[in-house]
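First comes one chain, alone, set out as structure tokens in the form predicted on its own.
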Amino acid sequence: MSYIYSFIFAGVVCLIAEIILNNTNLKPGHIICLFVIFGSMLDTFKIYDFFQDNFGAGTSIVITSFGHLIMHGAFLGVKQSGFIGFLNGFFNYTTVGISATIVFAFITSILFKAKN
């Protein structure tokens, strides 16, 4: 059942993005920024933790999880080290995702040629 819940959550997030894309003049980059901000707002009010508990892995795949990780890391950093921990905290949580994105983008650029 957790697979179905994960699929539903990720599907609803994609559906919302598609509705915004089709009915507004926003570009995909704008929608990504909105979803990162939305994910960080949900984590600020502890709502994203509820989604993680109930929808499982589907919450860790979509772009809203990046905003969640930024805020979650920043809050934990502040608890541990004060204001300096704010900067250190979100770098600790998001480094793996950013590094993987850079590595996979590099590998993809080597394997495939861009169209003119």
Second form
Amino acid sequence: MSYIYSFIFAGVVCLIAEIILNNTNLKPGHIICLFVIFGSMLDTFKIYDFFQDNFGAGTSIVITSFGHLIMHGAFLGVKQSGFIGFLNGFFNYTTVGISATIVFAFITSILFKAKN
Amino acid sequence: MTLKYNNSYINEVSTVAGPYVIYGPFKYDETFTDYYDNEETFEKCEIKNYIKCINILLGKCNKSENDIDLIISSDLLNQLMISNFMMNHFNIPFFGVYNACASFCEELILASTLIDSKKMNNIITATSSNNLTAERQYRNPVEYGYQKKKYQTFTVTGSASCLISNKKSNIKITTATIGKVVDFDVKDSLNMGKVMAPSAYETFITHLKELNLKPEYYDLILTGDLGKYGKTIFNELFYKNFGYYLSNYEDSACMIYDNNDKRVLAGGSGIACINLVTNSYVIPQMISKKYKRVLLIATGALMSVTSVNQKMSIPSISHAVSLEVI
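What I would like now is the form predicted in complex with the partner chain, since the data block earlier showed the form predicted on its own; can you produce it?
The next block holds the full complex; its first chain is the one shown before.
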């Protein structure tokens, strides 16, 4: 059942993105930013945690999860070392994702060429 | 502003076509199937095929570099990069011009004016565009692989050139209308048809008015690269003012690709689009006397990456040139 819930959550997020893309002048880059902000707002009010508890891994795949992790790290930083921790913890949980993106992009750019 | 010419002829043409264009209905002098074509970058591939296109033209008309007085060339990249590097290979005087996709007719007008004034005898006009070099300059990096919208046009990959001369041939350049910049406050850089259709219509109407002609005078009215949606806008604008639809109107963007290929979205675009259709379809049809009078309206969206990023509108321009069989 958790697979189905995951699929439903990620599918709904993608559906919303597709509707925005088809009906507005926003470009894919804008929509990604929009969803990161949306994810971080949901996390600010602890709503994303609710989704994560109920929909499982699907919530951590889509781009909204990036915003959620940014705010999660920031709040943890505030708890540990006060206001400065807000900035310190910003990339606490997202470092893995960002580093992986850089490393994989680097390897891909060496091994492959854009074709089309 | 409409000019009349007495002494300007299209003597010979050449075409080189790349991916997607080669699956279309027309035949080209040379083709290539890969965006690299054994070169390191897309830009080098475009330069290589542009040089090939000029060499094919020189070979077809049996002329050497010394016989050519001038090459007028244009492409889509900043500072006319492709034209500049192409001209590195030829020892011929060079004019680089840019009116975006309206450059083809701009070149024909300049060449015809110079030839008609008897200052020069043989001028080559050439255009080149490449889907991926244009995509990454005007829109997104190729590697980004973003999802495209259905009303987007798909830049043509290919090069085309014409030899314009005072030596008589079957096809004469008779009149030309120089267009004005039109701005309908469209800001969507993906919707080129919507940007350019009003400009094409303006130039078309100006041409008819200044020469006191009816649209039926021409066997074919061919606009540049409006695409499926831009073509509909042009048709509707005409209908709104004249009360009927043109039966002799076509858009080269809707002709150049295989119409069943969904990958090309709303059709072709790019400087070479109308030039390839003219060289590979219109001129052969004129030689075989299917068309006797053709009006070419090259349409250009004067888009700059800076102005688009600053959310400014996209101005457009169209120039018209009429060809007649003699």
